[in-house]
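A single chain, nothing else alongside it, follows as structure tokens in the form predicted on its own.
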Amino acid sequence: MSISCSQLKETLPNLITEVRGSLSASFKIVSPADNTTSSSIVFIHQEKYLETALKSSASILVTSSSLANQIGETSKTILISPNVYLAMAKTLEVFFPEYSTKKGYIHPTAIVSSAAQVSSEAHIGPYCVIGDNVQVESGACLDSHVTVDANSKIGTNTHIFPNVYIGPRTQIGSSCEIKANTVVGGEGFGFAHDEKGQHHRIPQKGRVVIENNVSIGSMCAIDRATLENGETRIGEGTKIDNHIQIAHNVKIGKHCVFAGGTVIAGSTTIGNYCVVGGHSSIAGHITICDKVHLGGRSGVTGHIDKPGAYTGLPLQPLRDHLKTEAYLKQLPQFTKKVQKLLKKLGLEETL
């Protein structure tokens, strides 16, 4: 499929805000800027790959309006956006869709419960099983699978891929998408104890509910509250990168970031707009407060009551924690001017 500048300004009308040259020319396809064709559009957000789309095949650069005014003559159609990453991303999910399925269609060997509501625009794919009680909206597409326990609802136009399972009474918003092997709505982790020391499971009685927009990635468990009553519950517009655990009655915010490996104990709630580095632990029954930054393999075991960038372990604000860092590599050489100056004063036997 060949895209014009034209279609892309008129579609993207706040991301392209000027072209420079030719309306008419196309590109077929998104590309890095050292590895082009003659069909190529490149987005440049940054100096330093500019020479080299400069230099590339690519007919059509994008790029921000200071480092287009650094372009001199050229025979290449400059367009120039606000926000390059953004209008790149826009591109591809628009004109380079991913994902192709038939509305209304439901596999042959699909199992849907006769009590079951599916969407007549839905997508059922094989070997999925659909609960009693269960919504699926207008949109939704379960690819191949796709385990949906009883009492359960997706939204429109989400997306669940495959090997996905959907516990009991499970709320999914629209928009949604949920990458392969991940377990939405298992049960918690909950034993109690006896005076034998034996453990004793917890039924785990609540759901989970996911807000619109949310992006879950592949291999990631976000279990179900405790009581019938409770919710685990995941913001609007929240992302949520692969091999992550939420534990049961966790409450997250809308609009936030979790990177790989990230795991979250129980009964926690996280504010708005969030970012959690990859490998970070945080502790249960915790509050983290709005618009908090955490470094990758940060641990938090306490409440954090104010915005700001935080790392390390023990939890530190990030400035703290770089000077800690930098004290600690001067700690053999501070080491040994202590055992000079002890020496000198004839207390060595006393470090």
Given for the second form:
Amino acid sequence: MSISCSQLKETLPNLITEVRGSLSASFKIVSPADNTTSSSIVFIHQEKYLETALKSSASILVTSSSLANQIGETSKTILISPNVYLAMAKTLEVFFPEYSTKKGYIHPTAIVSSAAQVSSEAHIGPYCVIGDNVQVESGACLDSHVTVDANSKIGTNTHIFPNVYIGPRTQIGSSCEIKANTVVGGEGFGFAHDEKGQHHRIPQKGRVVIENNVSIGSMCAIDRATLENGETRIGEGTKIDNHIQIAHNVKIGKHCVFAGGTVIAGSTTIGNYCVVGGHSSIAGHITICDKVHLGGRSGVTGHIDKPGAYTGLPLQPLRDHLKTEAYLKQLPQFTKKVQKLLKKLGLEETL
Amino acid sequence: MSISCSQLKETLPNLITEVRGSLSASFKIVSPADNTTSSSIVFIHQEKYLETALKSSASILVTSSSLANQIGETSKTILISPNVYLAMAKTLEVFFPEYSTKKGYIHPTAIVSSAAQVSSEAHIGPYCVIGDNVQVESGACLDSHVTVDANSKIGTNTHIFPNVYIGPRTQIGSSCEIKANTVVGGEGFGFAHDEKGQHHRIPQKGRVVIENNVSIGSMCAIDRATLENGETRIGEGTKIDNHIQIAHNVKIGKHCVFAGGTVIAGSTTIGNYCVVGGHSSIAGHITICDKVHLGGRSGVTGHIDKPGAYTGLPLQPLRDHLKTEAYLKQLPQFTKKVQKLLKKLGLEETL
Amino acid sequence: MSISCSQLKETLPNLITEVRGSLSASFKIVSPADNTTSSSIVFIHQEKYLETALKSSASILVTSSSLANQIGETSKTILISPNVYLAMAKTLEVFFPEYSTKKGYIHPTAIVSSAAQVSSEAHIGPYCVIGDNVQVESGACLDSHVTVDANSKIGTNTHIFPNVYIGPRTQIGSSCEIKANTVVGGEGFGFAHDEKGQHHRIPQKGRVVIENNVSIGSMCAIDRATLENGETRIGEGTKIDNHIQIAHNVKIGKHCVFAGGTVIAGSTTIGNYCVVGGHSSIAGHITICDKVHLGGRSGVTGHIDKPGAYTGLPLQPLRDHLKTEAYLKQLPQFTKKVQKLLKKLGLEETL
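Provide the structure of the form predicted together with another copy of the chain, given the form predicted on its own shown above.
The complete assembly is shown below, putting the previous chain first.
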């Protein structure tokens, strides 16, 4: 399929605001600057890639107005965007959809409870198992080997990848993605302890609620809440990478981003617009306010009530942590220096 | 279903030891203190929730005798328990079972080897695949898409959730839970290295043994032992959260608790009644004695032969670690102070 | 099956270089030194196990020439190997294969696209789902519930364990292992952000390439690259343990080893012959040269351009890190000592 610049501009008027060069120039593939053909469109949002892109065989470049102003004479068509990266996202989404929609098809091997309500516009793939009173709404797509337990709901246009297990009573909103091999709504890790120090399972009667437009990676485990009215909740627009553990009764706000490998312990609440770096650890029963940015491998053991950037274990504001880290690396030689001082002062013994 | 206080007391005589108020008061739901109806029973084991519970619409409160003595006049029925949390666990388990037993049913899509021995009282769900010489005992329940390799055993009343893979020769005891998408008995990570620094797989001929009453979370990987007589073993009553890696030849004792995201390297031995905080790392070939409590994100690199609380990387006794952490945060300003001292003493250059 | 020493020597002439004692001695099982029968062969590559092995009931010992020279008179047959551990690996592989080959069989429940090309010498297990234009080469074995998306390739003699999901366009070489419940070729975690701080998915059009002889553990997630020509690549002979996250556009060299629980963020490049300890964190967009050894729980936040051993967060050369760790543990008492000094000098207030 060949897409012309005028077609692109018409489709994304707010993201392609100006065209320098031929509107009829066309592309068939979105490419990185260092691997192009003459059918490539290249999106450049950082100056360091600009030269490579200009020398490349690509015939169309999308970039910011400030970078575009650095470009001299060129045979390439230059498109100006106020948000180059978002323009790339939307170009790919609109013109190169990854997943073909197979609406209105239930694979003959899918086992769907007669008490389930599956929209005639939903897709249920091979070897899925759909329990009693499950609702699958229009445009929802369940790939192969997906199990959905009783009383759960999968919202419109939500895509569930292979081997996902959705536990009982889970409510998933519209336009979500739950990637392969993830578990949403499994039993929380709750035990009562007797006088011998032995552990007794607390059946987990609550549920998980995933709001609209949430993305959850592969290998995540999101446990349901303990009590019947309780919820583990992921807010609208939040994006969760692979290998993330979200324990029972956790509440996560809207439009957050969690990078891979993070563990969040039970009953913790996280605000809106937070960003959590990979491999972080967040203790249970704490509250983190809106707009907190945690660096990679942060360890959060107490409440955070002020927006800003934090990192480390012990957690510190980012600037303080960077200082601590720098001084820590110098600690051996610093200690030795002081020991020499004590010796020089003849005070080594007396302290 | 409505359950009266007298019914509850009769069912759990050791856990409900006294009733203040009407024995005929009844409940239909176990609720948290802040989200009740008039059909709610609320279990309060911490003073901070007591006031909320007393003001709530719940008609029945279960609490400790010391907290009960703080309660003034009330129309609610107050039940006294020596272990409030355990009383809640047992109330939920007995009166609100999560999983209905579907004994004696093999789904027609399950593929069961003719050389397997499946109890007539076991349940095998849709799309399960059961290998040669597998034993599935009475009351065991395998949900959908469970694969059990040859020569394994699933004990009585053990529940295996969807998409679990049980590798060859795995022995699982009675009343265990293996949660969704977990792998028990996969190949260990064992390689021999040649003179070029290349790696050659060592086929893993051992097995995994899971004793009775063990719970294993979602997304865990428990590898089988290397040699034919070897075992990776999880002791009776031990509870393991999600995302836990247990490498080949590890031995874990009885009645331990492991929080999510912990990695245990090969051939390590852990005693009984240990508690391991989330996201901890435990090196291979070490021994940890009974009754060790590790804080979240501990890093254990050597043997621990004294019970007690430890945390940090480097690992220290909890108290020492807290001091180290506190001083670490002050390190930048402390270093600067000493540098000023050196300057003042005119010794800056000479050291 | 009974295997004689002469058979073993003939089969592995470079790994069994000398026999002391009876060539007709035979074994039926490879055992650890502390758990033998008279049919056992024991491989001893460390001095500490030698005495146990000599006292054991095993009739055959394999060891290095230097350890063999420590052995006095014995009725056991002693085999000498230049690489004892590799000799064990090959003995197990050749004489005790874990997996029986079931070539040329497609299970009747497997759903194979008519547009797929499956070798007549491949094995496709129950409930597999194979997409359009997928190639499965000779000797490849897919266990149960494996989903392979369109345009992927599974090379000769590669073994895919149960519940693995292979995303679209994934290229897997020969003689690889992909262990149970892993995801290879899932969507990368890529989002563009708008002016409100909300996140928009970037469809991931690239692919994953796994070269020959790669092993990937259970619970791994290896994301495909962002753009159509882009690749996430794992080099030949590299071995990856369980629970490892490899983000989009990562390139890993040949003959590396990654221990469990490591997270590698997007667009990072790692050289050949690297060894990465468990639970490490490697930031995105960095380059690590060949022959870097990272200790357990390393945190890599910048380029590494010199081979060698590193560890810690902040990352330091191994020796420096060990010093830093030692001084860190002494920090509280060191700080107190200096405070006493300041007091003694009467300078406490003036600094």
